[in-house]
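Only one chain is shown below, in structure tokens, and it's the form predicted in complex with its partner chain.
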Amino acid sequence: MIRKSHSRGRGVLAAAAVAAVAAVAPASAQETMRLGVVTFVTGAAAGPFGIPARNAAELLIEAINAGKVPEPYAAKGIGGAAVEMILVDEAGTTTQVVQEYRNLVERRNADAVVGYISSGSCLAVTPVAEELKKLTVFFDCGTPRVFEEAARSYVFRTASHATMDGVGAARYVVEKLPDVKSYGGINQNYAWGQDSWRDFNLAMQALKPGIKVTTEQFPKLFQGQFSAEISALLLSGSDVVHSSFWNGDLESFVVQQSARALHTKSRLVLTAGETAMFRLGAKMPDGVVIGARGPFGVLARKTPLNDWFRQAYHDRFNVPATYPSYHMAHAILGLKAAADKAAAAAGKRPTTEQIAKAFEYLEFEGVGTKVRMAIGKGHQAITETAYGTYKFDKSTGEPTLVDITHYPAECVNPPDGVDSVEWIKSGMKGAKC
């Protein structure tokens, strides 16, 4: 109830902003905003992350130009300007990612850039974006280092960083399995897998001090064949097995472990499981804990905006929207909210600096939930998160999540200015659940 009246109040505000933008619209009607969209369109990360993100970008940009997005985003364009999308592949070496960013900004004259799935890309692009003073919104990458290593002026991230995923998963496990005595993990041997395990591990130790860690498996990325690791996990007798697997590794692991019934001995927790559940369908065993790096996809809050997005996405691409689509939608809507606010304040098309100013500490309505740019000096978003338990509905043939629990943003994200690892180690001091 409170949520509803709140959003109505915001609707009025947004309508006022829309009116202000509409007043200046004729002057800027022909103007376009060149928006660089960088995501994996080739390679291993394209299927589960890159393509859903690109699809969401295409869908939203067309709808924004046509003024078809529901309130509070019904005004046409971003900051009054029609949007032209420039798609760039994120695949390649980091040197190439940086060079392509420069090409995008300096040669192809992008006015703003939305993108980046790999944390390595985000870390490498950040100093260049600051150097070129170009508004850059990261939509999906996970590492907290981007805003914890230095304060940023032109770089924003509209998704919570990866700390939330580990802390949320640990809270869900402790809540649903109060007598959990031991846990193990299987994560890919690279930064995302290592950081995901570190955060989950620290959070479990903070919530249940002294709980036993059985085994830490780190197979290499894209190994695809996990018989040795599954043997180790079976022998470890863990109550819970944590994994941040994605892509082919995730699907292979789920199928291979099913054959050996690991899931009947240990509760599996798949923090990025949502990207694979529709493809796996009945092959994913019931009872697996599934996360979506936020309240996205089937975990999303039911709002008119979400209903529209899910429907429009499904109609156009014939698959359900998964969390990378939501992350992309949040980045574009966040940029629009900031630019529209800046345009209303400036009375004309806003400058990059004006948009960046309006973006800091902004609160905006996302597709799955509300987003607040609350930490990293107003450049890093926090959102609530949700976890659920997998249940394959045999009658409809649809994968579903049951037993869904939402955790408020302050419960699973560190406060502003606090290093995320230190925060978990401190027992998540100041968390409001």
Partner chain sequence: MDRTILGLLAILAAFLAGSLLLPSWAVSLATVALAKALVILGLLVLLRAGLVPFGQALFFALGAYGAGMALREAGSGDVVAGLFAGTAAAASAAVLLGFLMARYREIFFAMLSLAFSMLLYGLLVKNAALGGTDGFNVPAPTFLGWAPSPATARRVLLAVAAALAIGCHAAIHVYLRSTMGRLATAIRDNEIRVEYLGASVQRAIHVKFAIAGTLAGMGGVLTAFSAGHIDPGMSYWTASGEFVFVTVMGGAGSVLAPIAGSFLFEIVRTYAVEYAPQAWQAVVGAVLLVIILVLPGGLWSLFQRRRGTQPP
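This structure is a prediction, so every number in the text was calculated from the model and none was measured. Numbering follows the first chain given and starts at 1. In this text, the rigid core denotes the largest set of C-alpha atoms whose superposition between the two forms falls within 1.5 Å. First, how it differs from the form predicted on its own.
In a rigid-core overlay of the protein, residue 85 has its C-alpha displaced by under 2 Å between these two forms.
Once you line up the core between these two forms, the Cα of residue 233 ends up 2 Å or more from where it was. With the core held fixed, residue 248 shows a CA shift of 2 Å or greater between these two forms.
The form predicted on its own is what I need now, so please give it after the form predicted in complex with its partner chain.
Shown next is a single chain and nothing more.
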């Protein structure tokens, strides 16, 4: 069954969240993997990010236990074991997040952990996971620092890091807006926002040398009100405004800037904007450049696995699957692919070390795209990415993306062993576009 976190200072889950969490029971009592799943269940990030991720985990784990996921994942269980999901809320300080992680491993005996949306959470958890030697799969957080600062043994990430987002956005801007002469940015003042702006800024300079940078705005995470920053952006006269906002900040910014018509003066580029397009609908202005941290949601490739996932998700939750759902699905499917590979080689339920070894440099079928654990010494995934332009279809009342462009993984991700910042500064040497 799903278990809630009750650690000091965290409180219980909101009543609505509890009601939405269905029990995920193991398919067999004989062999069980206790899988910790960490995501935002309460707070500003829950609605657009945490709940869609939790929904995907619930859906995937039930389907895996029942053997109902399409090939190549039709075999029941993960590494021969049924899965018991232990849900933990990511909301809280990094100190609390680390304490929750220790509780999962040391008190609740999690065999593996899948989780974390915030880059701050991932940076804090990584050394603890290595210390405790616990297999941990990051499903969403974007900072490149996790695998560029040191080699890891037990930590993996099945989503591409933020460099892909910044480089892909810059390529799209330069390609679609060839006359662009200036750009500014508004990004949250912590690892994710700083890294995202740095990568986009460097990529723009590499692709269009001499282009003018007008303003760099760094409001606090979860600030919610952006009047001063919007004023600065309006005064800057930027042709393009870049933002990696996510959570409630993203939706608040879109609504607040619309009231002051920033989007009519500057083309907005929202690298994580896909999570807001269905929630905002007609409140999202036409013409905004939208990313989904990879080819996910409406940007995903049509494949049998994607068709199954999209339909199953919509049937169960009555909303479209957005990219946090895809990221969670990839983390669980990547763990299953590695564990199944290790189990086949061992002839029995594999150890943590055997799964970790099988995970390194693994290539597996993702939902709508291929995933390759190609960098970070085999611990960091790369995928292709895609961007499109928002258009609200008034005839159907549905949000859509038009003018979609996909970029190959090797076009927007650095090679293995190459620092992402140095790669962009070099002009993205070796990029295969």
